[in-house]
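Have a look below at one chain only, the form predicted on its own, in structure tokens format.
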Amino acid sequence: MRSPEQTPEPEPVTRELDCVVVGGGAAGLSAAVNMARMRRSVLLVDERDRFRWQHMIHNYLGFPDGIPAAEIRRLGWRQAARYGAELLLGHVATATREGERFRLRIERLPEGGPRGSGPGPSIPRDAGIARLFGEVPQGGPMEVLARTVILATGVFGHFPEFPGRDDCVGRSLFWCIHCDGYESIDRVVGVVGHDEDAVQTAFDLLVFTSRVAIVAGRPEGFEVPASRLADLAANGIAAHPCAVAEYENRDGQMHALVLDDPGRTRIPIEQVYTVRRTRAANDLARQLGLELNPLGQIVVTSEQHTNVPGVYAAGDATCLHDHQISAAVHEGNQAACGANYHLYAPAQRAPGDDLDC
């Protein structure tokens, strides 16, 4: 009799679908949505591992009294199951091409949820109401044959990491003041980052607020000119060169940054802003050939084609700048109208037509 330890795993289950989209993100959703509306098989695999979605959506046209972004997700896996579209949790691990088809292996995420889930009280919510439109987890590998795929992965890295962090996000805890400076009008504010983006963050939050201290973050203080420290103490902005020893919060408000600094100096603020470089989660895009851009993001042409036929690329991945949800969903949407022309038989397209120009 074979012991647990000699069971072989199981061959992974093959499947031939239309389109795989990869992230359940704004742009991910808005791809599968718009896929499914055009009646192709689509599978949208999602590790909920970036996005915490605490926070609410102030600046999204229709929505006069903000929406919350978690919100926005589930109504975005009930629009997306309304029209046939498969929601898969599970991490997507290797992707290859096959002549004019691609490979993608899709494995169980790790015990203890999605990678990087924290311990967010978004977690069970989500995964309670993502059941409920036919999310399935991946119990097993599982091989996908796709004619189209669809990369809407993201960037890690926007926060800091800190005990309460999670609570804090969307609460009193930014990154984007397009978004959420609003809120900050004559509150305390901290920004936290070392160069010339994070200057610039604390000079524009100015227009919200007088009081705006900035924090470089790191031991070897700020990446800018002296020219631009005085700028920022001539308009009132305290600098302070070093890292943070603690960020001070409780039930998801942000009291005070404790500075690593020899007389651990405490900073009493209501908001923080953490200004740092993303990394654009690109694994699958290396794997594929993808042309990246000197930071790594995905290079696409403004219909969301990369250089790959029958891949396309929509949302953070994509950006130099971060995107808002607005943008990720109008390129989610691009990237499934590109999508779906590729599909089209030859009669279908106008003569001539070059499929991902």
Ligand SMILES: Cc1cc2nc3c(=O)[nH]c(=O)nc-3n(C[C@H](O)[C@H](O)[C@H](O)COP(=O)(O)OP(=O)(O)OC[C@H]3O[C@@H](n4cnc5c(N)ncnc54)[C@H](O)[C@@H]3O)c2cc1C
The other form holds:
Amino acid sequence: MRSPEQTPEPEPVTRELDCVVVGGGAAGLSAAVNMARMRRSVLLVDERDRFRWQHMIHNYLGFPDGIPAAEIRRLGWRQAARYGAELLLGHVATATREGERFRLRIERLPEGGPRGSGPGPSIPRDAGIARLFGEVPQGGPMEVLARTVILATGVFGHFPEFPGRDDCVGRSLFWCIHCDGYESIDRVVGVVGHDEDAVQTAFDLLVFTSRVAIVAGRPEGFEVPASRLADLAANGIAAHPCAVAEYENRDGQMHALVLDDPGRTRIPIEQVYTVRRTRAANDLARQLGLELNPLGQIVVTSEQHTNVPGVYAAGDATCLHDHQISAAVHEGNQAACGANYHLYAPAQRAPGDDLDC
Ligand SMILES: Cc1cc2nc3c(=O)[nH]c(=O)nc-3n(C[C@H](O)[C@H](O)[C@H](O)COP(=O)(O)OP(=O)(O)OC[C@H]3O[C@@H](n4cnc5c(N)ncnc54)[C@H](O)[C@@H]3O)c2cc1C
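So that was the form predicted on its own. Now I'd like the form predicted in complex with this ligand, please.
Next comes the full complex, this chain leading.
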């Protein structure tokens, strides 16, 4: 008999699938739709940890009035299910190679909020599940064997932590001028970030508004040459080399940045762009021995192959494209094409075709 302290035995493997897709954002859903339409058995597992803010997407083709990000996701789940993809809410905790297959362990989600090191929860889990997905079963704990794996696990960490933050995301708190610069026309905007990317974002914003200031967002100040600070000044962009003491906001609207300087200077603003390095969600990629670039992003070919045959990656977790929904959808589709071809018997492939490059 086992004592309570002992680690429980893994559940017996009950399923073997053509493909497991990890992550149910734009990339994972696109992969699942296309894999299912190629008549492959596909299971998509998503812990719904991110992509939950109530922001609008204005630059995705086909939605002239914009579409809530959550709605794209809800429609994607419906589309994948329609073609027979199985969808589970769960956390894929481990992934290991086993001969030519892959063993994945799926855990149940903790009650009461998303897991992981991403930003804190904004939607109570039950309400969120009902609102976004309808009745999607929780999966796990269980183990499955997959002939191919598509990792579409996204990234962590666009935004700083502060009270009211989640209500501001997508309304008055942004990170990407390609996504939301148009919404900044003639607004008073503050950029928070200390490096060249932040400085460049401040310059990029001048296309939309002349009222831009930049705050380093850390006590050490900026990490750019003095000449860049001079460039900012020459373009009328005030630069504050200090941390932010307070992000003043109410009901989703930013009102001011209060600086962590001796006078606690208050800079009235209407919008904030935070420029922070994101971290690719690459735990499973590491477990599978995938090549990562120095930023921790999964290295893929233009057809979404990784260095491990049978494993593909798509979306924000990869190194290829700018992190946008259109890129994630494209990469998910490409990954599905690659995974589908991987499943062909050797005699079904073009002579001399190298499967995994
Ligand atoms: C606030 C905001 C505004 C944006 N605005 C725009 C815009 O206007 N236009 C635009 O094109 N793009 C926009 N983007 C970017 C766009 O949302 C991303 O590029 C896109 O969502 C990437 O899709 P993805 O599938 O790679 O990752 P995500 O959408 O992040 O999905 C990854 C999913 O994988 C899940 N996951 C990770 N690890 C595991 C695991 N181990 N087990 C189970 N599930 C796991 C996560 O919970 C998450 O649900 C915006 C992003 C944000 C945050």
